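What follows is a single chain, given as C-alpha cells, in the form predicted alone.
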Amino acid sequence: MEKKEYIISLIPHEDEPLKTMREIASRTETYAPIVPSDTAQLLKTMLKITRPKRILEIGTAIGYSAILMAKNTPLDTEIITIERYEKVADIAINNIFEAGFEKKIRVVKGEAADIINWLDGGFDMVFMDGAKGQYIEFLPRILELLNTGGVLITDDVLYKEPNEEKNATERHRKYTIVQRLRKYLEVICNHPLLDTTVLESGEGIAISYKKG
C-alpha cells in the first residue's frame, strides 16, 4: 500500500449526509466534483482548530464543503458560499436544506469576481475551491475581506496539465490554468501579509495565515 493510500485508509468514515453526497458525486456526472477525503479531513481539522465565526467559500458545487464546514463550526458561524452555475447552486441549496443548515449557510449565485466586490469584510476563513485560473485575480480582494489572524485555504493548487489531452483548445486552457496557479503560489508564498504552507492533499492545498 502506498503512503497516500495508507493515510486515506486512516480517515474515519463520514457521517450523513456527507457520505451519501460523496457516493452520489462519484457515480453521477450530473453532480460537480467534491473535495477528496483527505482534503475534507484536513479542512475539518482546520475548522476545529480555528473555530471561525464567519466563512467565505468560493465554489459551492453541490454544497458538500459548505455542509462539512457547517457541521464542524460553532452554531453561530455564518457561511457565505458562491456558485456561478445556477443549476448546480440549486442542487446545493436543496442539499443544504435537507441537511438542516439553511439558516447557517447562504448560497449566492453568480460570478465570484463580481460578488466579492460588494461583500462586507470580516471573514475569519476563506476557502477557495472555484475557478482555479482566477485565484490570482481574486487574491487582492480576498485579503481585504479576510481578518488579521484569519486563514485562507486554497484547493487544487498543484493541479497538473494532462499529458494526453487530444483537444488543442482544452490543452491550452489547462496549460494556462497551471501557469496561473504557479504564479498564485509564488505570490502567496512570498506575500508580506501571509505565512503559507503547501500540502499534497488531494490535488494540492495551500494554507495561508494573514499576519498583522
Ligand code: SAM
Second form
Amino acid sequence: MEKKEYIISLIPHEDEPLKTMREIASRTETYAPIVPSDTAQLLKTMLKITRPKRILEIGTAIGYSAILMAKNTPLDTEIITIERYEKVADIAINNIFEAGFEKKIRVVKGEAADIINWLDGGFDMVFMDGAKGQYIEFLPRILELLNTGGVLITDDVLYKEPNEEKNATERHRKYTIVQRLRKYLEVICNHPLLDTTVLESGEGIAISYKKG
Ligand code: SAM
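In place of the form predicted alone, the structure of the form predicted together with ligand SAM is requested.
In what comes next, the whole complex appears, and the chain from above leads the way.
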C-alpha cells in the first residue's frame, strides 16, 4: 500500500452528518469540492489543539468543513464562512440548519475579496479554501483579521494543473493558478509575521502561526 493510501486507511469513520455529506459530494450528479478525508482529520486535530473562539472560512461549498469546525470547537465558537455562489450557499445554509449549527455558523454570500474588507477582525483561525488564485491578494487583509497567536490554514497549496487539460485557455488559467500558489507559498514561508509548515495532506496544506 502506498504511504498516502495507508495514512488515509488509518482515519476513523466520520460521524454524521459529515459521512452522508461526503457520500453526496462524491456523486457525479451532486458533486461538491469538499476537503479530502486526510485534510478533514488534520483540521479536526488543529481545532482540538487550538480551540479557536472565532473562525473565518473562505469557500463554504455545501458547508462540510464549516460543520466539521462547528462539531470540533467549544459551544461559544463563532464561524463565519464566505461563499460566492448563491445556490451553493443556500445548500450550505440548509445543511447547517439540519445539523443544528445555525447559531454557530454564519454563511456570508458574496465575493471573498469584498467581504473580507468589511468584516471585523479578531479571528483565532482562518481557513482559506476557495479562490486559490487570489490567496496572495487576500493575505495582507487576512493578516489584519487574524489575531496574534492565531492560525492561518491554507488548502490546496500544492495544486498542480492536470496534464491532460486540452483546452488552451483553461490550461493557461490553471498554469496561472499554480504560479500564483507558488508565489503565495514563497511569501508565507518567509513572512516575518508567520511561522509556516507545508504538508502533503490532500492537495497540499499550509499551516501558519501568526507571531507577535
Ligand atoms: N471548504 C469547503 C469544504 O471543505 O466543505 C470546500 C470549499 S470548495 C474547495 C471552494 C468554494 O469556494 C467553492 O464553493 C467556490 O464557489 C468558493 N469560492 C471560490 N472563489 C470564491 C471567492 N472569490 N469568494 C467566495 N467564494 C469563493
